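Take a look at this one chain, the form predicted on its own, written out in structure tokens.
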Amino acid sequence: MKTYQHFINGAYVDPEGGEWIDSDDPYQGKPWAKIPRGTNADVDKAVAAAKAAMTEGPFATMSATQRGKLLRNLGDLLVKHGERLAEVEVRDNGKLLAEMSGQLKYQPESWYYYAGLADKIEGSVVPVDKPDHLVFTNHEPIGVVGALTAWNSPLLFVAWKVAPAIAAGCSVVLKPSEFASASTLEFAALTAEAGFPPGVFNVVTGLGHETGAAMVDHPDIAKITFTGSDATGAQIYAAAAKRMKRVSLELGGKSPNIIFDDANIDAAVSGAVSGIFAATGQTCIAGSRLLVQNSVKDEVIEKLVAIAKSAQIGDPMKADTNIGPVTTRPQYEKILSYIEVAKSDGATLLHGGKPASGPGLTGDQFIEPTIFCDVTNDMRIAQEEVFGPVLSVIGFDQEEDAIRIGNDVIYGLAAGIWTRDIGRAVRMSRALKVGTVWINTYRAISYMVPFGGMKNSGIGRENGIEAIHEFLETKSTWINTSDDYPSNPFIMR
């Protein structure tokens, strides 16, 4: 079993109380390695670090194109070493290897595209009201930032939000998941080789109420950017607010994916399919509500099931399977709960909603792909979040009967529209409060748009020019080009 260490101003570490947090294989069923649990100490030891990193060390006075030389280096790294990494995700939190390897593979793009972006951050000359005076702006790095991400795509979330940050000129100091640490704190060794400075990436791990907690409080840390639960989110954004800390959250999703009588049937059906079966459905964008037109709904819910029975259940690391475990217990154990409220509520049960069973199926976390119809919008299966396999068939007559329930939801992170009218795309677009429309495909991402949610589904954005600037305070300057002053000092000019 392998034991890793914090990674603190460039250099592993030992966590300061001297304990370490099994990591379970999702799969195996067992711990697989040991994860520091980090304390209070630990904390102020890193950011510490990244402090002085933005003060006193070289990265203090890098230009802006030497920042992006790092993170240039660092995607070359990336390409390297990507298929290790993934491999790691996936005895860390079960999910597929096709998908890790996919996302590991795209995530030097990541890194390339704000390595190039780290100097096109421009100011801009205000043609201002008063005269004799020149006033311009400029952007400035917000400070150390606190980057707390989740378990169902570690260096992902690492990826959306340490290269922004150290883009803009800030150091970082993270925490991954307790579930989920392993990839990250194998992936900040190949920051060090890429030429960071020391305390301008740092990694610890441990618990959310113990580590996290001391992030979010530390007086030093200027801003936090987290990914996980709206309740957790919540939780972050109040105790940030005592320090006037500034916040960005990529928070959960009740997604509805609408499928419309004259889309193309198939097509849409293997949309539903990724939005809710890939990645076992632990995922913030999964299309947990389908809204079919009744019209066509009898023929999706046919060819759902189809799909549902022939899914592969299994090995995260084998090519052919399409569904792989749970990754933590609570998660599991919080997915069949929910299966059961929906039975009580009155949703039919069309298939799978009991745990997986089968050679091969070692790790006791394994959920068979589950489909509800008869469910009405304000059945709790369809009103919260599940985080796993799990659909809900919904139907509906007239277009505004899916926008009236589409946007009934405390949510509002991304939505699935399948249609072949133009016009209704374009309607339904506007009319969906969500943060991401897909029309005819459906969890699609790209480092170049900006992702986030609306509602409880969060604050800020993620990916593209927009997220450089969650990182960046603007400065005004004002400077008077003429040697005389008014009169009369009371005044306001």
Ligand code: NAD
Contents of the next structure:
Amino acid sequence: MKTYQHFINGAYVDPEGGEWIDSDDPYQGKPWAKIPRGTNADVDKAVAAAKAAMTEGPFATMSATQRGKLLRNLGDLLVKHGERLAEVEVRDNGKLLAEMSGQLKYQPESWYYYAGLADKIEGSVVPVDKPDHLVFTNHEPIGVVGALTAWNSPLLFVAWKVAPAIAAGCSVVLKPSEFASASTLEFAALTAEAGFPPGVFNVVTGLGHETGAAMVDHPDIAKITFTGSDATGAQIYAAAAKRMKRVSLELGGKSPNIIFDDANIDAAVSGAVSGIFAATGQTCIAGSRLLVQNSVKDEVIEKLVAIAKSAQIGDPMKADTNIGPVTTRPQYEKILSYIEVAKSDGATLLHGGKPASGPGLTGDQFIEPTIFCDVTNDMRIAQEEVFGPVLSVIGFDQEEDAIRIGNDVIYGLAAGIWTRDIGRAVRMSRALKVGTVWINTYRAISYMVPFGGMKNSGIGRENGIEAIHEFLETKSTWINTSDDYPSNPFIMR
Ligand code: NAD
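Any chance you could show the form predicted in complex with the ligand after that form predicted on its own?
Following is the full complex, with the preceding chain placed first.
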């Protein structure tokens, strides 16, 4: 068993309360590491370090160009340590090594991107209508950032949140999910090696309702950036309002993946599989509702079931595995309970629908790739996020039906559209209330492209230039260029 410590003020330290939590290896089905159970005292210590970093010491006066250099150094270190960190992530969350290793190989680009952006955030001179005034705007760091992340892609979320926050000049206290904290704790050492002054990046681990809640309530944290479920997001939004904290929320989804009859059906079926069975369905952008035009429904279903049957379930570390274990025990139980709900609501089970077992399947947290048809959009299986390998196939006739059904959920994270008709593709993209639309592709993500949700899928955007503005406040400065002041000071100038 490996025992981890918090990372506060540039050093690893034991938790003030002297308590640790087990972190499980989902493939082996047993604990492999201990992570600190953070208390208010740990959060106070980390926030004090982060606040000091922003007000005194080298970071407070560092130029944006120098901040960029720190981020670039970190990118270089990630190139060196990526594979090792990917293996830690797989150990902790059971996702495929092929997936986590691919993510880690790509992550340095996020750090390089915000390294380059750090010193290109310019204010403006406003051609103001008031005579005798010069007005300029500039962008200032928002303050200490509290980051809360989910278990499915821990270091990806670190990159998405921390790179723009530090580029903006903010310091960060981050709490990873209690189910997968190890990679973030190991990553923290790289920030010191990259030259980050103490206190600029801190990691405190622990339970959501303890450590996480203490961060949301902390008076010296100015902004919360959160990735997780919409239920937790709503709690955080309400709690943050008490202190008027700024909040960005990256939440769940129930994304429609929509296949029209003129599509390249083989490509569309591949996209459907990548939308729901990749990462064992544990992705916010899961295309969990497959909307298929009725004229091609049988063909699509036949091809889908064939792929689901041949998918290799097993050890996430092995290169030929397609579907690994479910990350957490509560999540495993939740997925099985949704399968029962779908059956009792009248959906027809086409494939899967039960725990997977067999040689090499240790740990007791595997679920067969599951496909339901005859799903109507009002069923719970079509409305609620399952976060597992469970696909609902819903038939439709006309384009307007696809739009109506596609939008008829509380979420608005993403959508896929499969068609060769460019006009229809554009009409669909305009009509769907989601943050990302993929046309003839699915699950494509880049550090350059804004990502985030509409409706219950969240607030704010990560990636791209606009993400840095999530960590900046705009200030307007007025300068009177004359010596006078108006004769009547009681009216607005
Ligand atoms: P979760 O909401 O249970 O937890 C997320 C984080 O919040 C964890 O660090 C947790 O400890 C913390 N937390 C929990 N309760 C808290 C509280 N009361 N106060 C403060 N912090 C608290 O989510 P999860 O199960 O880790 O992740 C799965 C969810 O994340 C899914 O809904 C998925 O769709 C969503 N997700 C969204 C995105 C996105 O970018 N939109 C990406 C990945 C996952």
